[in-house]
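What follows is one chain in structure tokens, specifically the form predicted alone.
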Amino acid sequence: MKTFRFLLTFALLLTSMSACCEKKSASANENEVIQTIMERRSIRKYAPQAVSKDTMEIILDCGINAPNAMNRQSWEIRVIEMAKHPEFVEALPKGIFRGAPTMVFVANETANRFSQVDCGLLGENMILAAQSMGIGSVVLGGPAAMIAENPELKPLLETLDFSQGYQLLYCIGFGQALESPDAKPRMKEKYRFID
């Protein structure tokens, strides 16, 4: 009986090990999260519906599971559903936002120096979460700068009330995708190896 139990054990760990390798020495075409990095594109037009907030919460938990500096998580994130909140497309040029019916703005912390580069971390994490569930997004730096520098829209400011010491960054866009743009090529260039 030992006997049996024990090369029942080895069996499923080989195969476990097995399935392990094959994954590992997969294609790119083959991985899933490569896939969804490179099919994701911005989208400019979308379905007026906006995300359920069951989704967005598995959208913002993966976003709040980026790296990020001492685990500071130097980061403020609002989420708008654009059509309970009129006043931010009429207080801003038309389209601005894309037509995005589920806006999320993203602060950072002004004093820690990296918070900038978490908060694009986390944002990441958003937009390749969003992907792989069938969501489209766009990221946008416009409307968030307007709303930011612009006295005037000290009021929309005042609806996302983040934190005293944190500063609107950006705000990305989600919704149902209606169209698939192609890719837009890429300057490999850009990248070299250092011997």
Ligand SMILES: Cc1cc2nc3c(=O)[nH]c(=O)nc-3n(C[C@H](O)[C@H](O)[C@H](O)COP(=O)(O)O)c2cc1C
Second form
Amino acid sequence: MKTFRFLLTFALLLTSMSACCEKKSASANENEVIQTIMERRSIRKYAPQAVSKDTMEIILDCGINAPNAMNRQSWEIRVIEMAKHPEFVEALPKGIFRGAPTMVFVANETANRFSQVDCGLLGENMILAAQSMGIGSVVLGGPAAMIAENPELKPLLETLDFSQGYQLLYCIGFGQALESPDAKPRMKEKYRFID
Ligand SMILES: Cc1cc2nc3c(=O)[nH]c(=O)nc-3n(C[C@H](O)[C@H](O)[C@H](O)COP(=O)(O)O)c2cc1C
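Condition change, the form predicted alone to the form predicted together with the named molecule:
Next comes the full complex, and the chain you just saw is listed first.
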């Protein structure tokens, strides 16, 4: 009798465990945050209209709510509508901004050891917030490096007007996507569980 009760309890436990795991994987598929993360792709074709200021403000607020070292918020952010500042497109190689109508420039605090991490997390929050609202984005290192490193492009840096001690790190283009690229392959061997 005792053995029977033990087996019954064990069988019930196994059934409830497998039901729990199925529920977990089913809910991961339905989880909107996970869907947003998995559906986001870099967009390199945009409609010409800039993202509205109200929407950009939501995106920026999500950005500055990212975790950051000791809450020092070691970033500075500048937003421009590219149509209002043609000098950016004109001064750099054609297509380097990927046609994005709204550009967010992010500068890191050079004296802060974790600032680049802070700025990266800020950007990820922004692009995921944008994706969740149906707005496409592309992170751009190329144009930021050119602007930061080329003395001839100093007037562009002056327009951005970052504070002393901050350096342009990267930018992110936002806008209405005109393409929906497939996910590029990811290397699962890059992560490993250490038992
Ligand atoms: C730091 C950084 C710099 C990047 N610079 C550029 C860039 O200059 N031009 C560009 O078209 N894409 C750029 N990308 C986008 C990557 O190419 C893209 O994220 C990567 O190929 C993965 O594709 P996915 O974003 O569609 O998943 C950059 C991304 C990061 C994170």
